[in-house]
Each structure stands twice: as C-alpha cells, then as structure tokens.
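Encoded as structure tokens, the following chain is the form predicted alone, with no partner shown.
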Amino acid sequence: MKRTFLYDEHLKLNAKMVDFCGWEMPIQYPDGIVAEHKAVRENCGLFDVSHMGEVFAEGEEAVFFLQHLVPQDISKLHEGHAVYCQMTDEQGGIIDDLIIYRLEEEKFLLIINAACIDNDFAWIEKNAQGYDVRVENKSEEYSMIALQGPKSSDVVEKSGIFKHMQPKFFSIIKTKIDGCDVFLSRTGYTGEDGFEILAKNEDISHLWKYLMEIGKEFSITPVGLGARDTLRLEAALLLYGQDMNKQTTPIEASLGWSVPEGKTADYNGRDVILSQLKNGVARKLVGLVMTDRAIPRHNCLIYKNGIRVGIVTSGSISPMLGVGIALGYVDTSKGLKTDDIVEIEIRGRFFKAKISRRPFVHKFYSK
C-alpha cells in the first residue's frame, strides 16, 4: 500500500488510517467528521490530496491535443486559468473527470484521480500520439494539499501572499509559501472557497506543519476523506467510480454545462454526446433529499408507486442539513421533475425522499 509524504504527519495527529485506491489515507481525526465538516464550512480545513496525479501537457500542438482529449473548449482556457473536464472515450464514456490548468502558452498541468492515474496516462498517451506534445506523468513527484474553506483566505495571506495577489476563482499562479515554492490554484472539492497547493514532495511535510501552525488563529482543522466525501455530496459534486464511469457521459451525468455545443473541433465520442445535447439521454442524474428520517447509500434502488425508476450512486447524512441527501441516475421517460416524490428501498424499507435542486447546501466560491 502506498503511503503518501504526510503519513508521519497524520500519526501524529492519530488519525483513523485506511486503504483508499491503494493509499493509506486518514478518514478522519478524534474530533469526528462532523465537526471536521462543520470547520470547513465555518472556518478552514486541511486536506491531504497528495494521492491525486500530475500529468504535465507541453508542445506547439498541446492545445490541439487537448481538444481531441477531452469535450471542453481548451482553446478558450487562458493562460494562467483553469476549467473542469471529462476525458471521454469513443463512445461517449467518461474515462475520468479532472481540472486542466493552462500554466503557460504551450504548457499545461491535468489534475486526474488517484484510482486511473495508470490507465488515464495510457490513454492519454496513446491520444498524443501524431501531435507535437510532450506528456509527463509526474505524479510520484509531486504532493498536493487542500487549503478550504471560508478562513482560507485569511491563512494565505498570513503566509505573505496578500488578498489582491491571490489566484481568482479557477485561477492558478506560481508562487513562494514560507520559501517552498509551489503552484496556488482556487479550486477545491468542498463547495467552498479555498486553495489546492502542488508542491514538490520534499517540502509538503514542512507546508503542512506551517499551514497548521499559522492557521491556528483561524481555527484551522485537518481533515480527512470522511468529510471530504460529506462536504462535496453537499456541494453535488460527482466522485468518479460512483456518481459517473466509462459507462455513463457527461450529459447524463448531468454535465452538459461542462460541454460547449459550439466547439468545433473533434473530440473523442463527440457524435454521441452531441447527439444526447440535441435528443436528450434515457437515464439522468438527479439530487434526492430524504424527506423521511433515513440514511440512503450507494445501489440504493429508487421507486416511484412501486415501479424501480432508479438507483442512488451516492449518498449520506447532511451534517449542515441534518437530513439524508443522495445523488442518484432515474428514468426520463417517467417524467420526474424537481419537487416529486419517490421512494427509496434501504435494508428492504421504503422511505420517501424528494427530488431536489442542486447543490444541496450553497456553494460559496471566491468571485
């Protein structure tokens, strides 16, 4: 099992350790994850997101590969900026979802899942194939931590990287932490504002130690993938394995926002998915808000006046709602819509939930 360079760190702290895609990864801290929940939407938390992999996209034709790659518009990705994508097979399946970052004109950084880093550089490789780019997986050379929250801010700036001179909102800057040099973006998988920090893996611990120990003022808490999972089912933010997978695209999942129909150029599965833009799709994905006291989880089976109409992907207890909330696929051709009624069977029970508008809990990014 993999351990990441902030294992030591987390010892320290006695955190719950367990087996994620490989790694040996804190679930939580004594303090619970509720109240580790509770402190990123009030305050700020610290993630440890070193499991995530790094590939580094770089060449004349970088752009052109990059189209071909995944359904967003990178054409349009200004340098310095960021944009949430799928990489898509030639059927329209997502391969995996991640951020693409334009750090230079040519140069590039993806952001992918710690569970595909092996296959998605495959794929990707055999996609650079015929263009002039140069693709890197440096995954086992960086490590990446996760600064969120609505105090987050205010601990950056006490690092010396003042308000004015933060990345924006899906922004990313080069930047000096206490002498470490490091890549700051504003992005985050909570819902709130914050900061992902990709470093090298020789200075993570020591980032990790000067975050903690100057964020104190601000209540900082480190957190583990118990609430990291709860803050972005809140947020309706999909996990790849669960909410989506080579069998489902983007316009299923509920993405279309993500896929510009006016991008010109081919991408893999382009006829499929614009054909579901223009037609529609037999399954969607849907939020679900429990309006009986129960907790819905994954393969929860979703019914409407005794006929199955669905399945939960995923699901939990809302620590800011206090209710049960899932994310779930249903049958369009049953015609729910928002507000409905339906029932969901769990431990051979039926309780009623209600489809719902998301996110579940308002999102608060920077502007």
The other form holds:
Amino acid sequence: MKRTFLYDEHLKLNAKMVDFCGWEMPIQYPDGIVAEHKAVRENCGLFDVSHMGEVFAEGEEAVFFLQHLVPQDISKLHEGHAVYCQMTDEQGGIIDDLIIYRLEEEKFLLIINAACIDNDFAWIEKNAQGYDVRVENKSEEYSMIALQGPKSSDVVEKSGIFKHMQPKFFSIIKTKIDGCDVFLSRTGYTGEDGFEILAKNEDISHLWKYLMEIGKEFSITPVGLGARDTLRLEAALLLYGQDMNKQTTPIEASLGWSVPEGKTADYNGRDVILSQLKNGVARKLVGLVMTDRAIPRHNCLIYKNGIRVGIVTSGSISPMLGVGIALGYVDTSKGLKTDDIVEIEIRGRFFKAKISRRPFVHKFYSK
Amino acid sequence: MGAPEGILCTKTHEYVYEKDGSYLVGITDYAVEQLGDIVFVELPEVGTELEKKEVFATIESVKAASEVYMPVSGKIVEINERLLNEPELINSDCYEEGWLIKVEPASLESDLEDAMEYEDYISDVEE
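We have the form predicted alone; now please give the form predicted in complex with the partner chain.
All chains and molecules follow, beginning with the one already shown.
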C-alpha cells in the first residue's frame, strides 16, 4: 500500500488507518468522525489529501487542449483562477471530475482523483496529441493539505499572509508558508470556506506540523476521510466512482451548472451533452432527506407508490442535521420534484424521504 | 472501561451478564472501538423470542450498519429505549448505560467466552 509523506504524522496523532484506493490513509483520529465533522463546520480542520493527483499542462495551445478535454469553458478562465469541471468521453460519460487552475497564461494545473490518476493521465496524453502542449503527471512529486472551516482564513493570516493578500474563492496564488514554496488555493470539498495547500513532498510534513501549531488558538483539528465524506455529502458534493462514473453524464449528475451552453469550442461528448441539455435526461441526481428515522446507504433502492424509481449512490447521517441524507438517481419520467415524498428500502423495510434542495447544509464560502 | 463481573461474550462481540436478576445484552467495548461514533440503533420488540445467533438489532455508525446477534436464545423482556434518542450512550458506556436489551435466557450455554477468554480471542484477532 502507498503511504503519503504525512504517514508518520497520522500515526503520532493516533489515527485509525485504512486502505483507500491503494493508499494507507487516516479514516479518523481519536476524537471520531462526528467531532471532526463539527470541528470543520465550527472552527477548522486539517486534511491530508496528498493522494490526489497533480497534472500540469503547459504550452501555447494548452487552452485549446483543455477546451477539448472538458465541457467547461476554459477560454474564460483567468490567470490565478480555478474552475470545477469533468473530463468526459465521446459519449459524454464522466471519466473523472477535477479542478483546473490557470497558474499562468499558458500554464494550468489539474487536480484529479487518486483512484483515477493512471487512467486519467493516459486519457490526457491521448487527448493532448496534436496540440502544442506539454502534459506532465507530477503526482509523485507533490503532496497536498486541505485547511477547511470558518477559521481557516485566520490560520493562514497567522502564517503571515494577511486576509487581503489571500486568494479569493476559487482562486490560487503562489506564495510561501513558513519558508516553503506552496500553491495556495481557496478551494475544498467540505462546503466551508477554506484552502488547499499544494507543496513539494519534502516540505509537507513541516507544513502540517506548522499549521497544527499555529492553528492551536483556532482549535484546529486533524480530520480523516470519514468526516471528509460526511462533510462533502452535507454540501451535496459528488464523489467520483460513487455518485458519477463513465455511465453518467454531467447533465444526469445534475452538474449542468458546470457545462456552459454557450461554449462554442468542441469537446469530447459535446453532441450527447448538448442534446441532453436540450431534450432532458431519463434519470437525474437528486438530494434526499429522510423524514423517517433511518440512514440510507449506497445502493438502497428508491420507490414511489411501490414502484421502483431510483437508487441511492451516497448516503449517511448528517452530523449537523441529525437525520439521514443521500444523493441518488431517480427516473425523470415519474415527474418527481422537490419536496415530494419517496420511500427508500433499507434492510428490507421502507422509510420515507423527501426530495430535497442541495446542499443539505448551507454552504459558507467566503466569496 | 472495565467489563462487569461474570460477563460472557461471543466471538461476534456481543455480551450478556446478570445484573439485579435480569440478563443484559449489548456489544463489547472492542466492538464499540471498531465501530466508532454510533449514530443510530434499531431494537426489536419486547416479547420477541429469538434463537442464539439470530439478528436482534442493528447498530449504525457514521460509516455503516452492523447487525447484532443474540448471544443466547431467549425472550426479549425489555429494550433500552434511551438509545433511540441517545445512541452515543453505547460509545460512552457500553456495559452500563449502553445496554441494548434485557433477555430471559432459555439457557446460558457454556460455549460463550468469559472475560479472560474473550481478551485472548481479541488479541489473537488483532495479530
């Protein structure tokens, strides 16, 4: 199993380590998932996300290459800014979701999912052919820490980067933290204000210890993958491989907001995606909040009046709301809409849930 | 957290012990440690008669649901209703406040492990 450069730090903090996509990662620390979750909503938490992949794309035609790679309009992405998008195949199926950062006019950074790195990079290289662009997979050189929660900005300020110097929501700057070169971006996967800090492997454990130290007065807490999952679910952020995959398109995954209709450049799967935007889709991702006392889980079936209408892709308890919440796909032909009641089959019994607006917990981004 | 005197355990980490004339059934602190934060408990109806090794409850942590098996055959005479609103009692005190059910055992079979045998079993599992 692979280990991140923060492995020893996790052991020192008595983390419970598990196998996550071939990486030995902390699922939780002794405080437990609920406490870690609340720490991020109320103060701030530190996550090791070094397993994620970093791909750089640089060259005169980097923009044209990326325009072809994703449905998002990268021509409109300004230097120092970032955008959430998906890589799609010719059928519009999602190969991975990612954030693209425009570091310089002709230099981009793509942050991709850990489980997808090899597959993604093969796809990226294939698609880069014919463009004047150099693509490099630097996942083995870089590590990443996420600092998330309402006090994150205070912690970064404490490191010497004043608030007015900090990157704004979905922006990135190149800076130094305690002498280490970092990319500091205002992004994350929790629905809270926060940062992601990308640094070279050799600097990451120093940065981790430094942030844990200066973060003490802001009650900083190390947070494992368990709370990362409940935080992203409350924020209704999709998980690749679970809430979307190659068999789902961005439109089906209710990610249409990241597919600008006016984009003129061609991209993989454009015909399918535009047709779905125009004609609709047979199934669509929705949010579900349990009105009965039960916790929906991955693969639970969804029914309406005894007829099967869908399936849960992610489900858990919401630590903030104290009720079961889920993301799932429902047939659009059934005319289900927000606030409609459906039934979810959990261990052979049926429990009521309401189709709900997303996110389940209000997002508190600092824009 | 110390296990109560006279406790008997299963290899699936349930316990049963006698207290003030009733037999309390729950899950061991080892099981609690493995599960993490317990957020939801589903308990059977009072009066149900179940065989040893039958599922009588479901305990959910944040991550997953786990079934709990009868350590002995018998009739359920009481359930710990406090757990429906305070499932975290299992985390804080699995042997006293966090018991799941009280049973009237058909028999206390001898293949259950006493505290020491159970400890040995856990350390074998751990290795």
